[in-house]
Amino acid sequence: MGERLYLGIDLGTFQSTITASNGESNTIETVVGKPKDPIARNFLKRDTLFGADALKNKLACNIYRPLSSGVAQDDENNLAAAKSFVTHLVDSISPEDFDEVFGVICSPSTISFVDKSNLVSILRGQVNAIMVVSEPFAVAFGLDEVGGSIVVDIGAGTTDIARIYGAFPTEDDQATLDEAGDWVDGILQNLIEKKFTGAQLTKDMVRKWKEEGSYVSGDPREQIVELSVEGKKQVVDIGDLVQIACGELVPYLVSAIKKNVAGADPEYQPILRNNIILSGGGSLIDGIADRVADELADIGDVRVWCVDDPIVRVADGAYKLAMQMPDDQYTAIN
């Protein structure tokens, strides 16, 4: 076709999403698969699976999620494995009619040299140029809100949290947080293994169950979810755990905003109050919101707000910004 395809990808520790100039866009979790041995292999019929499908057959396979943070995890097999993972998300949009591909790609706000020369290296061959930036601030510039807010994106690895006032943001406007989706469910099967003894749980069925029931505010809400305790089935309520767990994220999102806005210039703290911004799949925890607002009424007034679609709204902001940088703001990486 003698076109560039433009792309927008949010490398996510749960599941990551890319949208593309020519119309097409996915979500996969951030999960490959392999073989444990030749009978697998057979069994599968496959060197390596990806998404939902890896977790099927998860007992089969050895499985990497090797996006921890939001960052390539600095080892061989994770590194080989987030290579095959990004290949897969990048081919799942077919890219194979342009002639270059140019993708803007999202990071946590805080990443070191390394993470960046590990995120170069696993894109090396499937885009031929790339700009780096951060979830709060392709968020940001995906709802237009880049003259004056502060963006929260709760992720699954990290959560990240940023001010933006008109321009990229500098290293000062930006904080990571390790308190986040993934933080949440470990202290949730804690709370669980702590009230039901001899409870047999992994995360992922932490994970799904708070994903069902999550919620900050109110009374105790009935959650009624089967488990195995020693091998037997029990049927209990985990509602109170689940708003324990969530509620124990709030102090370290509300910690983090106001020492954001404290180190804004004074004359746009006002702005920045009055505009923070929740999104990634944290923002999805009913009453998350109204719960920061009322912790943040110290400091003033102040407006919290949840975007609509959390899960795509970094990718699409990516793909936005992608299609209306110039060349000279691109990295070519073949």
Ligand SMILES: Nc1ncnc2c1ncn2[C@@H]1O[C@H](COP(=O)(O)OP(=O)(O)OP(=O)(O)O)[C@@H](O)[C@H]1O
Given for the second form:
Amino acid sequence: MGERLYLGIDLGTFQSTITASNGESNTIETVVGKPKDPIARNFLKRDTLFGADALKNKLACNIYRPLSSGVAQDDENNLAAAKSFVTHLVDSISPEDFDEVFGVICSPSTISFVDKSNLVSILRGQVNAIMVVSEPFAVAFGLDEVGGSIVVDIGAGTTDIARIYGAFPTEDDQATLDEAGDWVDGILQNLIEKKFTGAQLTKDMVRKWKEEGSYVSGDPREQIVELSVEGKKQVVDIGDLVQIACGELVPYLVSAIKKNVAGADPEYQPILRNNIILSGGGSLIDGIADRVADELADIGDVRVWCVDDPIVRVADGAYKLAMQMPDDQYTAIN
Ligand SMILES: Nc1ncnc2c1ncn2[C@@H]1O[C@H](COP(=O)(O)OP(=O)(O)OP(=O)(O)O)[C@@H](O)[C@H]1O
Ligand SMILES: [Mg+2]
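Please move on to the form predicted together with the ligand, as the form predicted on its own is already shown.
Then the entire complex follows, led off by the chain already shown.
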């Protein structure tokens, strides 16, 4: 029998990470660019651009974020973009020396639960057999916390939450919220536009500012940014607005966690309350774990903590699962 390559793949709406048993790993923003016209094609000298390369050339390209929430998954262009993105992601870890590839995939809940056949068609040709798991479960498995925990993965498109107690979580154990990083960015953008009338903003500008200054507790901090108001440079402080926008997420997290605890076997509830794990890029918001813990205090003693390296946590857990699962857990896709 030939050599088999194992992959853990986190397909994120904002960025995707792959970790492979040949020691390679890679994170790429989930963006695909197609040159807009023959001039652009000639200038760029390639038919498809990915990640940071696509963003750098965004004015010369049609830009797709093929796994974004809200993107119609039956749209042909998006499906083609998703497929070429995944091909690029898998190629980036040099799979060609192996005879077969087995992958554990975490995908945005919008495609993994609503239409798995799209996921299969996106992966076909790159991977021989797949197993699909939720982001929270992959995080728990990677951290050796499957014994009893609640994992809250705060991504860009969705916040996925699951209680984990020794086995694969069922649908009942999990919930998905639309309130996540992109949603916070939308709130922040509105707040800035309201305070600085005529401010010209892009989503990417707002997201970067949020990432640079995100926090939820204490006195308002200063965060000076440069923006254009009707073409004219203006230097403003958005620190107070960043705190407000990030803070808006907290009540949604708290109420989803409470519901998740309440639905569990009562004998397990104390264990779950004492091991609430925040992951995903949103867990990088300064002070988020303490804020969530404070607001959960009315359900008893709680412990809320953030994982290290949240951006790679899901793919690491998926990879660890890939290495340990027996073959009968995989589904052959070609
Ligand atoms: N320092 C930070 N403070 C606040 N938010 C951050 C920070 N760093 C990254 N983020 C946000 O985290 C999100 C990306 O996280 P992540 O990579 O976990 O998402 P994803 O896996 O692509 O999305 P999803 O899981 O919803 O498919 C973005 O919204 C990003 O702005
Ligand atoms: Mg994610």
